[in-house]
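Here's a solo chain for you in C-alpha cells, the form predicted on its own.
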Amino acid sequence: MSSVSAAVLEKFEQPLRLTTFPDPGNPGAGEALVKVDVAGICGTDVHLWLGQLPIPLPNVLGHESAGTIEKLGAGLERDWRGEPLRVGDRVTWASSIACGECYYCRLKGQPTRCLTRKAYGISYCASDPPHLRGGYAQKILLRAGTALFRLPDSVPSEALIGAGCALTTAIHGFDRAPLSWGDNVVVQGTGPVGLAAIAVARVAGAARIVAIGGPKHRLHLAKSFGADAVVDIAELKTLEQRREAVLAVVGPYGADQVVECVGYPDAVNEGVPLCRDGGQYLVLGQYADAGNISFNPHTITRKQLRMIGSWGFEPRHVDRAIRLLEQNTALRDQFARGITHRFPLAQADEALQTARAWAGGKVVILPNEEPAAH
C-alpha cells in the first residue's frame, strides 16, 4: 500500500514533524480524496500549536486549503453550488461540519455553534483512521457532507489561499455586524484577518478605514487592501496617542464600527473606547484562549454600544469569498500578491514560525512540491 506524508503535531509548542500514513485508497460514499496543491497557515494555527484550544493530539492541521480531486466516492457528483464535479477539478472546501440537526443548526440558525461541528486541522486526532483530516498533508480525505466548492478558472488556488479562511471569516463578521454604506471603520490588528476586514469594509462602503497595527510591511498590505490611515503601534505606543491618531481621521465622536482582529485581550480594551456613542464592536480575533481582561461593563451602557462576537463561517460565506474574488480582479491579484512565503511539506515547522514571527505576508505550504536543491 503507498503512503501519504503529513506534517504533525504531537506535543504543544513542539516542531512539527513529518509523518507518513496509508493511502486512504477508494473514498467511500460521499467521501472525497483530494490531492492538497497548496495550504495556508493561519494564526489560529499559531494559537493551536501553542496549545490555546483543546484539541486532539496528534493533529494534521490546516483548515484553509485547496487541492484537486483524485478520486470521488459514489453518490458525489456535484459541488455545493450544484456544479457537476469530476476527478481533475480543483476544489476547496468549508473547514467544518455541522450536524444540521441540533438545538442551534436547527432552531437558532448558527451552524457555527453546532453541538457535533467538526473542523478540518483541528478537531480529528491523526492516530485515528483514516488520519487524513487536515491540510498539512499530500492529500486529505474529506467525509461525506463536506461543503465542497468547485474553483472557477478565474480563481487561482493562492488567491482564494491568499485570502484564506481569513476572508470567510470577515464576511461572517459583517454578516453578523453590518456596515452601513459611509460608516467609518477602525480595524485593529494587519494580520490576514485585519487585511479581509479592510476589504471587505471597503467593498461594503465604508467611507474611512483606519488600520492598527504593524510592523510596517503590513501597514502597507493595509493600505493596499483599501485603508484610508494606519497607525504603527511600534511608533504610538501609547492608547492615547493611537486614539486621537485614530480619532483625526474618523472625527471627534468616535468610528461607526471598530473591528478586533488582533487575537490578544487587551486589544479589546483598546478598542472599545474608539467607538461612537451608539457604535458597534465586532470581535473576530479571539478565536483561541489567550486570557482574561479587566473590564468596565458601564462603557457598554453610558456608550449605547453593541458589541457582537462572530465564531467561524458558514459554507454561504465560502460561496461569497469565491463569488468576490471571481468579480473583484484587483481583490484577487492582492490576496495573491499577499503570499511572501512558501514552503515544501518538509519545512511545515519552518513555516509555521515564520507566520508566529510575522515575518511576511501570508505563509502557505506546497504539499506536493518538492524541496528546492541546495
Given for the second form:
There are 4 protein chains.
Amino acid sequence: MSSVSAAVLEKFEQPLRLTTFPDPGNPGAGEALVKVDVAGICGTDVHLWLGQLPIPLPNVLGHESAGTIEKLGAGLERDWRGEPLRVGDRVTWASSIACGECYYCRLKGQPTRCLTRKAYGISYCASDPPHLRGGYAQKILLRAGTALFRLPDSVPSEALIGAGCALTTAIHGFDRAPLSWGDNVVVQGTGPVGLAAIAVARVAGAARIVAIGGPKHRLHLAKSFGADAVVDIAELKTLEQRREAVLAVVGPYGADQVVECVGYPDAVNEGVPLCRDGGQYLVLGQYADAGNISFNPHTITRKQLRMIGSWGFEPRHVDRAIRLLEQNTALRDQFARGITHRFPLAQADEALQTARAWAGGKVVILPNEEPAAH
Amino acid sequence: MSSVSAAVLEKFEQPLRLTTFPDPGNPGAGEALVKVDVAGICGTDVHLWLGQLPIPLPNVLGHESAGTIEKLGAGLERDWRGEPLRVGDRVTWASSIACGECYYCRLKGQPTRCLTRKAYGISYCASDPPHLRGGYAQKILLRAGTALFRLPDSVPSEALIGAGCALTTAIHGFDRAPLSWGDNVVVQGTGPVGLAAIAVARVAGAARIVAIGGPKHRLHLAKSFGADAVVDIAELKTLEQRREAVLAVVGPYGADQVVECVGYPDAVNEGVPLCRDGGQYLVLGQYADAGNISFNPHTITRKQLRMIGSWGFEPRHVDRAIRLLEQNTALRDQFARGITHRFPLAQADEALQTARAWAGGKVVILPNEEPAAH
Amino acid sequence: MSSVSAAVLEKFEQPLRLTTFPDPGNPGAGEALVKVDVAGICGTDVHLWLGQLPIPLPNVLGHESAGTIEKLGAGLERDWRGEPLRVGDRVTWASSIACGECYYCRLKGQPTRCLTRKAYGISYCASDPPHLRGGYAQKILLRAGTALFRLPDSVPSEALIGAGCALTTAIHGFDRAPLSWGDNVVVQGTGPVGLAAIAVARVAGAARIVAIGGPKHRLHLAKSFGADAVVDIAELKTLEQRREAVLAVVGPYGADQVVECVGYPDAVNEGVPLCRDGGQYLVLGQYADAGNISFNPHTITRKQLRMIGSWGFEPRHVDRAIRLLEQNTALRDQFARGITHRFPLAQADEALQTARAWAGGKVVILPNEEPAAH
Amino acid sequence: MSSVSAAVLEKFEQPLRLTTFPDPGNPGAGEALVKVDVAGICGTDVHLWLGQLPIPLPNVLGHESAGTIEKLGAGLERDWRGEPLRVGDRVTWASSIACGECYYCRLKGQPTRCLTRKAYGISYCASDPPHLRGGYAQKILLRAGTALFRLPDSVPSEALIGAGCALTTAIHGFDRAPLSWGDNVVVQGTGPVGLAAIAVARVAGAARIVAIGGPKHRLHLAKSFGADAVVDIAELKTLEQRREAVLAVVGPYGADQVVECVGYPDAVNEGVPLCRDGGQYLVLGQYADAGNISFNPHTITRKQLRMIGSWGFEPRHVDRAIRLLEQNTALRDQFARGITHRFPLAQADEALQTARAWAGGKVVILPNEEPAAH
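Can you give me the structure for the form predicted together with a further copy of the same chain, which would complement the form predicted on its own we have just seen?
Following is the full complex, with the preceding chain placed first.
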C-alpha cells in the first residue's frame, strides 16, 4: 500500500514536519478520499500553531481546501446539493460536521454550536487512523456525512480558496445580522474576513462602506472589494481621529451596521461608538479568546444596540459562497488574484510563516505540486 | 390667580421643598392642564435625587402619573387613540415627546432616541414657566403633542401607576427582543422592571420563568407575577450556586432569553452565561451609567449571542400597557395591590426616602389628597 | 410467528376491513416496533376514506397515534430530544419523515415540503411489507429516522391524541405567521384545528379571540379553549351579519390576524375582510383541494395583506406540543376531556363513521383494548 | 394677482383642458408654493382619465413631480431629512400625506393605509381653492405636513421623474417582502413598476432575475436594468411555455420570490406557480380593482406561500429612492434616459394619450417650458 505525505504540527510554535501516513485505500460507506489540490492557510491556522486554541497534537492542519475525488465510498453518489458525484470531480467541503441530533442542532436551530461538532484540520488527532483529516496533505479522507460540493467548471479551485473560510464566515455573519439594502456599513479590519465582509455587504446593496484597517496594500484590496472609503490605522492613530473619518462618510450618528473583523478585543470598544443608536454591531472576529476589555454595558441600553455574535458557518453558507463566485465574475477574479503565495507541501511551514508575517495576500499550499511550483 | 403646590428638587441629596407656582390658567392650543391624582415614585427618581443623571435644577420630579383633565387647550379633542377627551376624564400620558422629525424619529424608526426628546419630571427646569412639568405637583401642564390616554373605567389610576413606567419599559424591551411562546426566560432582578418583565413574559407564553433577586417579599411578588422559580441572592451567594439553580429549571444549556433588570453593570457578566448559545440577552436595566465591567467579547462570538438594548418606550407601548390592564383582571389587581405606601404632597420627600429604602412595594404620592390620607 | 390485527382501507367509501399481518418480529437498525395504545381519527382520515386525496390502497390509516415500545432496533437508543428510549416507554412520533437532503430540506429550510416525504397512515401501501405503517393497528413498525418522543409521565396518551395533529398543525401555522402578544385574532372554524388555533393564540398572548363556527357544542368548546366570543354560523347566516358580530369584538377595522381553519374554499372570501389592513391571514385549513373560488387579487394590494400558507409540521412542533401539554395542566385536561368516543380496533369503521358524522368531540381507536371497552 | 395655468380633467375620457387659476400668492404656515419643472405621467393617470378609480372632478392630475421652490410659508425651514430649505431649491415631495394620528398611522404602523390620506394629483377637487394640487400645472401649492425633499445637485429632476412613483412603489414592496441577497427573482411585467422592481432586486443582491413582459423595447430595458433573462409574452404565448422558460433559469422548483407588476388579475394565477414552495409572492401591481379571478386557495396552504400586498409608499421610501439615485450613477443615468417624450403643458392631453398608447418610454410634461420645447 502506498503512502501519503502530510505536514504535521507536532509541537506548538515548532516547524511543521513532513510525514507520511498509509494510504487509506478504499473509503468506507459514505466516505470520500480526496486528492487535495489547494489548501488555504487561514489566520486561525496561525493561532493554532501558536497554541492559542485547544487542539489535539499531532495535527494535520488545513480547514479550507479544494481537491479532486479519488475514491467514493458506497452510497456516496450525490453532493450536498443533490448533484451527481464522480471520481475526478473537483470538490470542496464544509469544514465541520454537525450531528443533526443534539440540543443545538435539533431543538434550537444552531448547528454551528452543535455539541459534538468536529472540524477538519482542527479537531482530529493525526495519531488516530485514518490520520488524514486536514488539508495540509496530499489526500484527505472525508467522513460520511461531510457536506461535499462539486465545483462548477466556472469556479476555479483557487478562486474558492482565495475566498476561503473568510467568505463563508462573513456570509453566515450577515445571515445572523442581515443588512437592508441602502444601509451604511463600517467594517473593522481588512484581513480576509474583513475583505469578505466588504464583498458581501456590497453584493447585498450597502449604500456606503467604510473599512478601517491596514496596511496600505490591504486597504487597496478593501477598495477593490467595494469599500467606498478606507481608514488607515497607521495614519489615524487615535480613536477620535478614526471616528471622525468614519462619520465623515456615514454621517454624524454612525453607521447602520458595524462589522467587527479584527479579533483584538479592544476593537469592540472602538466599533460600538461607530454604530448609530438602534443599529447592529456584528461581532464576527472574536474567534479566539484574547482576553477581557473594560466595557460599559450602559452603552447597550442607551444606544439601543443589537450586538450579534456569529460562529462558523453551515453547509448552506458554503453553497451560497460557491453560487456567489459562480454568478459574480468580478468577485471570482478578485478572490483568485488575492492569492499571492503558493507553496508545495514540503514547504508547508514556510507557507505558514509567510501567512503569519502578514506580508502579502492569501497564502496557499498546493500539496500535489512538485516543489518547483513555487 | 390661584396657586399650585409642587414638591421641588432644588439641590441633589437635599429634601424636596414644597413650593407654590402660579396656576397656569387656560392652556394654549393643544395643551392640557391636568390635576394629578397619583404620581408614582420610580427608582429613577432616586437616581435623579442623588444627582446621578444630568438634569436641570430646580426640578419637579414625577414621570409616571395619572390625573384628571381640568382644562383642554384649543384643538385638543381626542386622545392618542382617537377617543374623545373631555374635562373630567381620567388620563395618563407618555412621559416623553419625540419630535417626529429628526434623524432617529424619521429615518431610523428609533423615536426613543429622538434627538430632542424631553421627559416630564426629568428634563424641565422648574424655574422656567410654566414650571409645572412633573408629577409631584397638584397640577401638570402638558405640552401640545403629548400622547394622552383616556383611562378605561375598568382601569383604576392606582393599578396603572402600580405598574408604572416599569411595565411600559418591559413592553418596549420585549418589542425589541421578542419572545417566542414556549421560550424559557430568566429575569435578573425583582425590582419593578423585573416584575413587569415577568408579567409580560408570562402573558407572551413563556414556558419557564426563573427570577433572580431579593429580598424575600420581592421574590414572593415575582412568583405571584408568574415566575415558576426564584433564586434568592441572599441565600445563593456565589455566581456558581445561582447558575446551578437556574439551569436546574431551564435546562443545562441555559435559557432562550435572559432579561437584565438589575442596573448593576456586573449583572451582565452573571447573566450572559445563563443564556443558551444563540439565545437573546436583553439589557433592559442599565439606564444609569454605573461604570465599566471587565468583559470578554469572545463570548458574544462563541455563544452566538444577541445582546439587545432597549431605551424607554413609545406611546404605543403605553397604549399596550393600558390594554393589558384592561383585559387582564388578575394582573390589574396585582399591580394595584403592589402599592404599599401612599403620601400626600406635603410628604413628598418622605415618599422618596421610603422608595429609596426599598422597604416595601410601590410608593406613590397623592398630590391632591389631604395630609391625613396617608 | 404471531400476527397483528389492523383495520384496512381497501376501497374508498367502503367499510374498513379487519385484517391480520405477520408480526414484523425484530426491527431493523434504527427501527422501532410499537404497540399502538391510542389512534386518533383525524378529519383528514375522512377525506382519505372518501378518496379525496391520492393515496395507495390498501392502506392502514392513522397518522396521530401514541403507543408503547415493544422492540427497539439496533442503534435506536435515544428519542428525538436525546432522552434515553427503552422498551416499555410510552411514545408518540412525527407522522412524516423529511429526507433532510433534498432541495426543500437543505437549501430552502422547508422540510414540510420535502420532495420525498412520506406520512404514516397516509403514504404507505399496506400490501408492501412490513404492512404496518398506520395507527389503526395493534402495532406499527416505525422506520429508521422517525422522530420519536418519549412521553412525560404527566402527559397521558389520551391528552396527546385528544389534541392530535390539529395542535401541531396550529403550532406550525403560528410559527410561519407569528402572533405578537396583544394582537386580536379571529379563528374561522371550530373543528379540531380551529380549537387548537384558539388554544395556541391564547397561550401566545392574544388580546381578543373570536371564533366563527358551530354547532353549539363546538362553540362551547371554543370558549373553553380561550375564545372571548363566538359567532354561530347557524344563527348569523349572512356574511354581513357575521362580519358585524366579529367587528363588534375586534374593532371596526378588523383583526390583526385571521386564521382560516375551515377547509371550504369560500372561507377565504369570508375571512379576508375580517382582517385589518396590513394584517395577516393564515391559511391553515385548505389541506384538500376543494376547488376554486372567485377571488379579487386587488384586495391583497389594497389591504396590504400577508396571506400565509402552512403545510403540516416538523418534529420540533411535536416537541413543542408535548412541552405545552406538560406545562399547561388546564390545557392538557381540556384536550383529554375532548375525547368523547373510544372504539376497539374491531369497530374501527364505526369509529371513522362517528368522526365523519361530526356528532361529538374527538374519536379514537384503542387498538389493544378488548371490544367491551367501548 | 397673476394666474397659473393647469391642465384639468373635467370629464372622464375627455381631453384635458388648459385652464388658469389665480396664483395662490403667499403660502400659509408650513405650506410651499412650488414651480413644477417636470411632471411624470404615471400609468395610474391613464386609469384615472378612464374613470376607473373614484376621484373628484374637475381634477389637476400629476402625482409624481419635481419643481423649484418659489415661496415658503412660515415655519417651513427644513425638508423631511432636516436639511435647510430655501427659495430656489429643487425639490420633490411624497405624493400623499398620512395624518399620523389615526388607527393605521399610530396603532398599526401602516401609514399607507391612513384613514384620511390624500394624494396630490388624485384626491383633490380643482374647484376647491387653492385649486393647484396636482403636477400638471405651472405651480403647485403644497400643504403643511407635506414631506418635501431637497434634491442633491447630482440628481437631475428628470432622473428622479424618470424613475417616478414606480421606483418608490417597488422600494416599498421589497420593504414589506424583503429579498435575501442570493435569492432568485421573477418579475412579472415590464412596465415602470416592473423595471423598478428589477432595478431594486439587482441592487439588493438577487442572484438571477427573470422578467416576463413585452414588447421588445421594454424587454431590452428590463435587461439594461438588471434582468438576467427575459420572457417575451408575444413569443411564448402559453402559460406552460413561459413557465418552462422561467424555470430553465431559476431552477425546476421556482423562484424564491415572484413580484407581480402587471395589474391584470390573471397575472396572479400565472405567477403563483413560478414561486417555489415556501417562497414569497409580492402582489405589487393590483392597484386598480380589475375584477375577480378563479383562484384555488388550496395552493396557498400546499405551497406554503407568503402572498404579500403592498400599497403606495411612505416618505422614507422617497428618501431611499433619492439616495439610491445619488449613489448609483448607472441607475440614475438609466432612469433619466428612460424619458422618451417631453411635452409642454399646453399639450398635456397629447402627453397623456402618448403614455396611454404605451409606445415608448417615460412621458413627462414640462409645465414651464415653452411649447417649442417638445
